[in-house]
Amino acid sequence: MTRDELERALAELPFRLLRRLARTIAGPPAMRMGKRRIIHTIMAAAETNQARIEAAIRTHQAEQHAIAAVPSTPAEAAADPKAGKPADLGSFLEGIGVPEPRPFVPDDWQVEAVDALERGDVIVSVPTGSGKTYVAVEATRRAMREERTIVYTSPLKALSNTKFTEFSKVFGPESVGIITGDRRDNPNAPILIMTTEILRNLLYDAAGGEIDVRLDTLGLVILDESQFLGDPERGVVWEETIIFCPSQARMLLLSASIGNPQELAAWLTSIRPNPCHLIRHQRRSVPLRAGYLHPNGKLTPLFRTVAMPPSPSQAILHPEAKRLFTMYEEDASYGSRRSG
């Protein structure tokens, strides 16, 4: 190996092996010595110890290849069609891109959710990317045909701004307004986008006698990211919004991560004049993949398989991800010691 190749190979070794190697060829390294200083110490002795250093590197590389070729557990072997062989980066990135355009056909659950709003409130609990926005748009169309006011809320001003842009493209800018803490555009539009706190405050005013006559025409309230009901600090805002929402308005709650949607549906049914229908499924339209990007630009699958593990107990890290984790921790530890 050249000196550059040797130094690069040393940088790939775990910190504990570097310390052991430094102890063998140059005596015990100082306790506060970081990875770069240990590599420098080893390189200083490389001229007379290169064979020993290369042997240690080859031994470690052989061990890593052996580990990568064998599944860690029977469960891993069963989950991986390649009998435990770690997924490569090509397989991880395969299929990523813009799909070919094709006619849109709503899923059965989307049609069911829109129809259920005719009979009462609806909770939609489906994975991210499944098409919750389609339900919101179609429900908004129906409410507009009935000349009702629609309110769409989100927990963040940034998300409200995004929805304002989206709905303006669908329904036209003259039909959509926005009210947040620092923005108020077209407030008399039939479709109003706002943060949940703003709607709660409007309902507070109505309950206190300062009635906005437009509440009489309110036909649909859409609460996006409704899992915030469980937030220790902000959850009360969603609860009060639901409690004070006018009885003639239908409520549509959207979320990808409600842990107890059945209980939430039962609660809405108990406090609202109409029953609450739960629309739920767990099949992902867009499968998830997990990767790890090291600060040096190296990308690797996070798990040994391309697909996400079916459960946390079967989550086995990719060997390359483990190595990059170790590098990052060692570099971060060395940097914190230097700054200290």
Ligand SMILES: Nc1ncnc2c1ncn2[C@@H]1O[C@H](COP(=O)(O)OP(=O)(O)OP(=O)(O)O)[C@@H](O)[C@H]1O
Contents of the next structure:
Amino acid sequence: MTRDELERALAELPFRLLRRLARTIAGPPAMRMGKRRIIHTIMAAAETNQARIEAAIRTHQAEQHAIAAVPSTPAEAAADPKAGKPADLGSFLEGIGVPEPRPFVPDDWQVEAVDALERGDVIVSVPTGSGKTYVAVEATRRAMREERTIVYTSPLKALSNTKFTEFSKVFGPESVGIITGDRRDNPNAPILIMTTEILRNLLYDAAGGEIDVRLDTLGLVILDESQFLGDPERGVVWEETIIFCPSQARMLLLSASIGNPQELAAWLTSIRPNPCHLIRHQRRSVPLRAGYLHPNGKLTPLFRTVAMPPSPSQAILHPEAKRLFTMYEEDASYGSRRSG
Ligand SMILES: Nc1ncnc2c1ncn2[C@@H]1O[C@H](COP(=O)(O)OP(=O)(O)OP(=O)(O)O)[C@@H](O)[C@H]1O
Ligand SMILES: [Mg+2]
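Return the form predicted in complex with the ligand of this protein as a structure block, the form predicted alone having already been given.
In what comes next, the whole complex appears, and the chain from above leads the way.
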């Protein structure tokens, strides 16, 4: 290795290895010595210790290829007896995969949401992955039976494309159209997927007397990701869409992250012809697990327990996650000083 290559390879080593290497070739480094100074110390002794340094680098590189699992060290667990043994990677990853197929049974809140649309508008505020699409599909099915037009809006073109594919599979391609800034397919279909901006513009035109025929029979407007109502820049689009939505159409607002759904339901009730029903719960169908993945490929649970801590104040970091993160910070600060 040339001196440059050697220095670059040393910069890739974790801090603790560099300290160990510095100790073996130049004596114990001072406690407060940073990564940059340790590398300089090693480089100063490189000429007479080249083989030893290269061996350390090669061992580390070979280890990196072999690493998959990270057991946590019992010594660290013992250091905090109150917290118990930290979760190991095996239990952290256990059960992840495709579940056994089971017959589909809608949850009570899903049935309640679809039924509530018979009586008025509905806000569904439930966690990610709970099954909001089922509510949208069943509500669409009902509106189709009544020969109404259904508009499904999302904030992103990419999400609109995904929904277009999904709805085309469920209702058949002839029944579903899409209108976004980039795409216009089957625009006279009874089910129309569009970005919220496009719907707002159609409603604007209608307010000015230019009524699009598709709005005549509008029976259901689904606003997916409706937390965008609170977006400082785009929120006004959702607000105007709700205000201008024809009174004969039902509104279904879907979101995993509205902070004040009661207030929103009260507002809809005050400006729309029928009361707005709020469906809300916080149970996760798919529990969250938090892990920490270091750029070197090491994965570890982020917290000592596999389950998410009930509140941030009860969150205790996994010792391995702490160690990897410290290593990352040291490497990152060395890298930025070196390129700066
Ligand atoms: N009652 C149910 N029982 C079992 N699985 C269900 C049920 N309802 C929906 N699912 C499944 O749950 C998964 C997530 O559903 P969906 O995409 O509708 O979630 P979502 O609430 O829209 O999530 P997001 O907030 O990410 O948009 C899908 O695979 C769906 O088939
Ligand atoms: Mg969804």
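Whichever C-alpha set is largest while still superposing within 1.5 Å between the two forms counts as the rigid core. Numbering follows the first chain given and starts at 1. Since we're looking at a predicted model, the values are computed, not measured.
With the core superposed, residue 21 shows a C-alpha displacement of at least 2 Å between these two forms.
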